[in-house]
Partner chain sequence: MAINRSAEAMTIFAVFMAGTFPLIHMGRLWVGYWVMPIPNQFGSLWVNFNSPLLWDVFAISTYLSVSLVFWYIGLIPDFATIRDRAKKPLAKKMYSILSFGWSGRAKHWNRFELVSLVLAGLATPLVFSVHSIVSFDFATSVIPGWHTTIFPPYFVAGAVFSGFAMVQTLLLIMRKAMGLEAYIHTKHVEYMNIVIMVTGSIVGTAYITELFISWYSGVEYESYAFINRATGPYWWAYWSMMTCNVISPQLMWFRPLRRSLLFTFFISIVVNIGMWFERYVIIVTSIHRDYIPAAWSMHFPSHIDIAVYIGTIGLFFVFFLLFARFFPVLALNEVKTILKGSGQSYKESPDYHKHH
Amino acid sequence: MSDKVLYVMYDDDEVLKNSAKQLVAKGVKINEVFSPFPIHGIDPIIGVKNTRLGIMAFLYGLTGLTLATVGMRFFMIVDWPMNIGGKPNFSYLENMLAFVPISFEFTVMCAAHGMAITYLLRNKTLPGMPAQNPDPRTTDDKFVMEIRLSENHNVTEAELDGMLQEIGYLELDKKEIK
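For the sequence shown above, give one chain's structure in the form predicted alone.
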């Protein structure tokens, strides 16, 4: 089943925001906005939900802290106990304060790497993944709004064209995607 998609191009982010406000007020659902930089305030207009990346960062940090604790205990107490600075080496609890910097650094490292990889996977921007960008000019100085007709059952294509003509745009591109 194919879907018709409208790519509406603008050359100013404020014009795009105003157009998006007017279209959403008329009941049009905007699927995505492509821009060369973040447009502050566009997310609530087009209905983008808040991210759960912070929750994932916390879980990645807990994973890092757990791995650091298990690793330090194994390496310094079980596998190869060493007397460093006169600290006893038969108990992890007595040495725990010496391991705070390592625990902190490993927690931060795991949280940062986990968030970066999750972000790249979620946005499908890992190296080797095909680009989802409809027009390469959106990486330079243009802004594109994507409207899918399959998500706008209450508006016909002719009505949508009329609304877009009223608002004004730089270019309009219609594509069939499968």
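Target state, the form predicted in complex with its partner chain; input state, the form predicted alone:
Only a single chain is listed, so you will not see partners or other molecules.
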């Protein structure tokens, strides 16, 4: 199905935010916003939900803590208990204090790397991925809203043009995609 996409460009994040607010109030769905830096307050306007990566970081941290505990218990207590200077390794709890530093480090390591890898995978930002911003200036100093006609059945293209004319913009680019 062919679709038409409107790229509306601004040179200020506040102006874009105001325009987005007005468009959304008129029932237009804004599909995406491309910006050179995070625009604070844009997410609720265009309906982007807050990320849950923080919860994932916590879960990865718990995984790390569990792995460290199970691992050290196996290495030091079960598989090869050492007797260093008359201080034998009888049980995990008795030797707990010596295991605190590594438990902490491994928890942090798993939380950080787990979250970072999830972040890159969810974003689909990986080495060799092609850039998807519609205009190279959006990583510099321009801000672009993407509006897809296929997801805006309640307005026609002409109506949308009228609205944008009224609200104002810097540049308007239209693209047909198949």
